[in-house]
Amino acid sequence: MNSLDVVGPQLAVLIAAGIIVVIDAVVPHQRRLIPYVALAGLAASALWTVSWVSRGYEDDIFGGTLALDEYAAFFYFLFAGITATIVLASIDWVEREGRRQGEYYVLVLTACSGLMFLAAARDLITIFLALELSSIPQYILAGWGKDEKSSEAGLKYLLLGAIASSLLLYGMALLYGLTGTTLLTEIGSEVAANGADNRSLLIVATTLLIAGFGFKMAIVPFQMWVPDVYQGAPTPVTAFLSVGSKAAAFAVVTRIFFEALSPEFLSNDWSMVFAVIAAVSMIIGNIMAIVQTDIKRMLGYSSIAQAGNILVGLAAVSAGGGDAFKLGGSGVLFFLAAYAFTNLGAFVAIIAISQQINSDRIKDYAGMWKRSPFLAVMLAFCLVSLTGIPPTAGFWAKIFIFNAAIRADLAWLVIIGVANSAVSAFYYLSVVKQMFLGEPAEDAARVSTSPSIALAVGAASIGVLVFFVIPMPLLSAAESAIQGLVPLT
């Protein structure tokens, strides 16, 4: 029973998925209950995590392959919140589609459980299995729509994801061959003791790991799938990919780097690699976003730039050592949480608007202030947060990340980051300008908001505001989470 207890948060989500399968097959006339069963499962998962927080943590589960520590608990809460928001935002869209309602929610919940396992994994085999558990449902969801664009998005995501997985698996195999173990902590000890003798092979292994996870993080040069998949996939799925998949990838990369690849002789090699990738991701993402006319495609390129911002924190981790490990790591976690609130709020507003105006073109958002003041304000607020302007959580997220980089002597990277923030303001605020200063078409109807959409976008936007006014609770949680990952130097 203890084995079931330690994976209780994931189990609660999977049990909810199983109940949905039964409802869909046995009592199809009660399908309207399905999203609420999904929400109940996610609530149970969060409560189970709370129980572990109150009881204490177990660092050595299933032979050390999983860790139920503060770091894992941080992401359990984050993934449960992300998935609950996606479920709320999907209710109207799924009913409008009128097909395969049960399967959709089962895939979302299964992906969520995989993300949770990924955040807790401390073993290369477990990491790969968790990654596939979360990825396969996402490949299916990307092609969930009825049109050709969605089918193309699903196929492209699947094929490129398979290539990324193969690179990742090869890197893991090479790392195992060098160290003789798949446990991250034991890999770290072996690398610290004997890694200098195999430095070149360790560099190759780590390069393959970065390539594999870089696909999920959507960083340059592994970002080629992002704009097409974001544009073609159903908008709720795009929202899930933009925050859930990205957060999980950064979560596992941070754990691997802290617990297995942090010896100074190796981290020094990667400080500049991470910094250069961060700079290039920010530059390419922002430049390409400027010329987009489709709002989902624009946010796709924007997510590449935002991944570059988050990577600044990892660059600080690898460059600074000592206190920079905790400063950069906690900055990454704070940024991921703030980005999740912000991007979810933006995408949920886009879901509500796009499904009523039947368009994702930015010019069709003209005069949205007059058609739906609530959605226009919420979307504008979230876009301001993505820019990093107060009063939003995005402002503190960039401050903490850039502060870590300054402390790690990466001032040049901060200059590039600040300059790119100014560039991003151009295309984010151009959407705001369209909504508030543009004129709607003469026959434009009012855009209504359902209760579930209002709740989802309102909760996300409130989070963006609250964590600007009082950022310390979230920052303290991030610091506590990162504190348990003690780097080997």
Given for the second form:
Amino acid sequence: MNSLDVVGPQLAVLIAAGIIVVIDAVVPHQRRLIPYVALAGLAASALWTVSWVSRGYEDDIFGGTLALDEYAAFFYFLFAGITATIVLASIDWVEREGRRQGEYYVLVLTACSGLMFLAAARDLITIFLALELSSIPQYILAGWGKDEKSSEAGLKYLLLGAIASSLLLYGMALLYGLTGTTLLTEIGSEVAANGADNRSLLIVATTLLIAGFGFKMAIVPFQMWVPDVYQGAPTPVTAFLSVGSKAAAFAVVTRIFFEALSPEFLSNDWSMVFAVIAAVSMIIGNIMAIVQTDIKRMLGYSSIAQAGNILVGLAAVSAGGGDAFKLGGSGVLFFLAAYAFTNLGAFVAIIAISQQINSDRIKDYAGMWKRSPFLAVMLAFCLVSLTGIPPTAGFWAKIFIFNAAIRADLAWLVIIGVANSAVSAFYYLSVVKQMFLGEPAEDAARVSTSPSIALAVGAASIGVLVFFVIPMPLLSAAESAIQGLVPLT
Amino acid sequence: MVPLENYLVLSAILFSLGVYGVLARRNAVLVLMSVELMLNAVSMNFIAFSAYLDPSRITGVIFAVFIITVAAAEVGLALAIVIRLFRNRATVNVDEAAILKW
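Please move on to the form predicted in complex with its partner chain, as the form predicted on its own is already shown.
In what comes next, the whole complex appears, and the chain from above leads the way.
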């Protein structure tokens, strides 16, 4: 296979970004076309992935530094979908903001290509570069808004992100020193052969890796940036951060732990580390979310709690071999996809509402049902899915994850998880209550919905509903993706 | 020849100094310099490992080159954001950048 074809999905996205730069510079009066160019690039990227899937996969590309497997393809589709939704949801906001419209989309697309590379990366250098390729545009985007809050969010995100990168690199340096290679598969065989002799150093290296990626996954104790950045960054950017970089971080961590730090090494004590972090993330995220008055900040804490839920799946993966392995892995992927739909739906509704009422305070959402029935119903539906109540995809996501944890003898973690879902119902549903039972302010005008926003929020919500009714296709895609990953067992 | 351990210890000391600087300094520019120190300590680790354990392939050296490149991009961006913050707020003190609190 020729090598450009291999990175086709990323290339399509980057070419679209290049075209946007040209349009922005050469024919500025055609600026309204820019979002559609971005969407076309993403569609081309998804089509390219489809053509790959139909042509079969290849293992060894660019000296084994990139993987062309079902796992990568799963995340390519996910990231193309996420980015397309973000582009649709940003159109109004970017136009209203009125400046540097092209650059905004270029940064979003560049970050998307970085996320795609991250899902396929199979070499420590590639992982690091892909991580930075996705992070640097996101730092810029977080500081995109005109107000002080946004610059502050950008600065905090960048400084903490740079610290996290250096911790990650230190872990990679130790791993390289121990194994003499940067390829994940070679590290895997090296660890399997000589891991026992260097166990303590391997543990230090892995802890540093978890710290570095934990920042992107937004898990406790690396969560302090989350509420500030989520609140300060422009809402479309917050939506992008909350699903895109989190999913990519989980993707790459799962790959590293499957391929490089093989199941034998990933024995019970790793499971315990993940389980404890998961429990603490869920508890802290949910408790802090209860007291929030700003809806974006509340969703920031809620995303910490959701990251805890996903980690339950990883804990199950490392606890049990065989069955729990597959269940946990596919549960994590299913959860990431369901969470992407759900959180995007919620955020797009919030983008539409906050643009018109100019407020992110939960109190101002009172009586939203009367001001915009469509957005209120969609937002309520997505919040219900975040809680994990049927009829939503979030329900299955939690069932699959908890089922895997029970198979892996982590019943205590499941109890904590279920208790936390009950706690989370309190703050999610209080927003719903506010929207449907609260009275709008006297002078409250109707909140209108533009076609692009309606399309984005509608597509996300339909996804949430469809994957409740027929979860099997998504689950089997997740299963085959995970199975493509497991070289052992 | 200097043993590998010396490089690793030096790198660990530099990294720790960087961590200390990140935690203790309040000036955004100095925090950035501390982050640079951490990154350079890591690069040294890579180069030392590459020279001692893997002299035929130079993966570690290449990794270090990439780290330097990315660090340069990151610092450029960070300084731009710091300048913006300074224009908005007339300060580069990270403690004063604290409107976002619950």
